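As structure tokens, one chain now follows by itself in the form predicted on its own.
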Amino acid sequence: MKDIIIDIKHQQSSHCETGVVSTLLRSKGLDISEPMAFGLSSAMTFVYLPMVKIGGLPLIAYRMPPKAIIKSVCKKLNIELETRKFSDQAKGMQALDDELAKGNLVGLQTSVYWLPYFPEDMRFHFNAHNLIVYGKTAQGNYLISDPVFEHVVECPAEDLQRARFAKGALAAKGLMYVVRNVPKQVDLTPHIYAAVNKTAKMMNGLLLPFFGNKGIRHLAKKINKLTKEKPKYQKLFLGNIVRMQEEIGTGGAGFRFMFASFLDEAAKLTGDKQLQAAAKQGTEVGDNWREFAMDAVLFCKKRKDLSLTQVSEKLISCADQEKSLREKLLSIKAA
């Protein structure tokens, strides 16, 4: 067997779906940037879900479900987007190497902890990491695009295998999808404006109290209370908010200041000056909820006399301000 390579134009991003995106979409032609990817996907949200619990905490997230991003590009944009599951591990692996054969990139859903070539204190078992392989070698080691890394990678088949079908939350299942066509142009104006409707929309949560708007409000008036439990829990509540925030993905204020980017990009797209206001808007949230999140930290470790409550209405101060934003996106109208 001779190496497998296909042509590819790797690049590091923020984020591994809206970076898989985008590269895909760029190596049909298609220049798509990452935050374009996440800000045409209306990604952006808020939820808090106290009934879920990892790790025995509540889950909290900061956009979209994993695959929402690329399939709401794909379906918006009107790009033929193929994906398959396996239940079956030696088909889901054959059916990888089939589509290298034929020279198409393949982006995979995988668990971050089988990942050999990921540090040691970077693994752990979160099953909705993205990447895309873009051949294999004559020893049978796959070559990947991973956009957390600086540079392209390798990894053994056997690891690889693992981690598309590591069980768990999210788990993956041998995920793997292929961007089969896209059109010769595409005009994004429309699609731009109606993004940022849609997410406006969203950001004001919906009729239960633990998404958008309500579910951050909801999520500060859960740290008031924790004034009743034990100081080790309150650690663990507020240490489990910092991670989801700033530690898995782009985290929370990564997302606001990525779809900041993206208004900013749309803003020089259309000539359209409202826009460039909102996205100096939604870099301000951004700002705010990493002096959150430093707030929590600091309140853990005891660095600075800082009360629940502050915390809390550092946290009510975030919601504000994306009500504020959320308000001037709904009066942006294309021209």
The other form holds:
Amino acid sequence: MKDIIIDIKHQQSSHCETGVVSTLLRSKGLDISEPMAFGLSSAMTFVYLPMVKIGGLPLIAYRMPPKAIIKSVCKKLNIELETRKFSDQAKGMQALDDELAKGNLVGLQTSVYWLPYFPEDMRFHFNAHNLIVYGKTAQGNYLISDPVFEHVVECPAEDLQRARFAKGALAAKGLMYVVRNVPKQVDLTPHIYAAVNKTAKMMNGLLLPFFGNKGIRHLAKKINKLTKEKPKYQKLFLGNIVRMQEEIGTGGAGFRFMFASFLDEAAKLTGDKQLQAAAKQGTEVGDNWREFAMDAVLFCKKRKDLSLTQVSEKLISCADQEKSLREKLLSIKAA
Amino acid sequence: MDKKDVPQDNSATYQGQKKLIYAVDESGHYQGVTSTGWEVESFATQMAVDELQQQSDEALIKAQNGEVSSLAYHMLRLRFDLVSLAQTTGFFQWQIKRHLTPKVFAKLSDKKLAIYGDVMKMTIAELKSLPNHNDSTN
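Given the form predicted on its own above, produce the structure of the same protein in the form predicted together with its partner chain.
Once more the chain from above appears, this time first in line as the rest of the complex follows.
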């Protein structure tokens, strides 16, 4: 058997799913940047789910659930996407090989823990990572364009199979997806305005207190109540927020910057100054989230006389800022 | 965040990798900038990793002293907890809790051990054994 190498322009991305979407579409001749994919899918949000525990600590997310981005972008832009899951592992690997043999790039959902090329400290049991397979060597190793890494990587077949079929929360069940067809030309303008409006509407939160602005304030209250807990738990809790925000996916501030970058690109595309102003406001939101992360860690280090109330207040200021960004976004209408 | 403010703190946890962040350049527009890590983030990561390490070290000592089964150590070493191990093996959490006691674990069938082995990428013999430790009390 010879090496199979499919032409791909690997691009490092801030986040796996948006990165995969962008790379797959660009390879088909449709120029959608990572921030554009993020913005168009209205993926920016906030979720604090105290009842979903990971390692004993609650889940906090800053974007829509896995698969929402790729599905939404493809649906909106009329892109033909084929997705398949497998109950039989061997069949799942064969299907991957078949697509590669046909010269198609293949998107996969995998576990992070079982991918040997991940740094040790970043390996944990998270099953919704996304990557692209662009070939296979004669020895049977897969060639992978993993969007969060600078360079392409190689992975033994056994490890990739394990990563694709890892069980547990968000299990991928071997999920693979192939872009079959993209439209030759797309007018992004109407989609941009619709997506901005949808994001703004979602930013308020749903009925339950766990989402959007309500969710942020809910978490701020919880931080205030941590005074009743042991110092060790206080630290682990705050550290968990910072990790969920800055490390997992691309983090809260990271997603806020990515959204601002989308607004910036959208402003260039449409010539709409309102979008440019919103981008600037989005940057301030991201900056404030970073300051919150800094305060949370400072509290953990006890280097400064910082109280839990102050950390909580900082988070409330993030909520206030997002509220005013929401109002700004709602005021933007297509010319 | 301004491009010039993108942290370059050479996080040990990145192991030489870089991360992409969107930041604002001199002209006021966004571009992707690579970061070697942020001290704030790496502190939080290190805290979590240290906690896991401590838990697995404690489990190793307890397992060597016969207070818990070797499964307790391997579970934590491989960054599983009761919830995630239950989700991946299909056992109930209360079943796994029982398996963490040496007496029950010693009587487990090879079939059940194989379920753990499959999920944890270990042979049954490996699952039953502990690393040799010089200061082991056994």
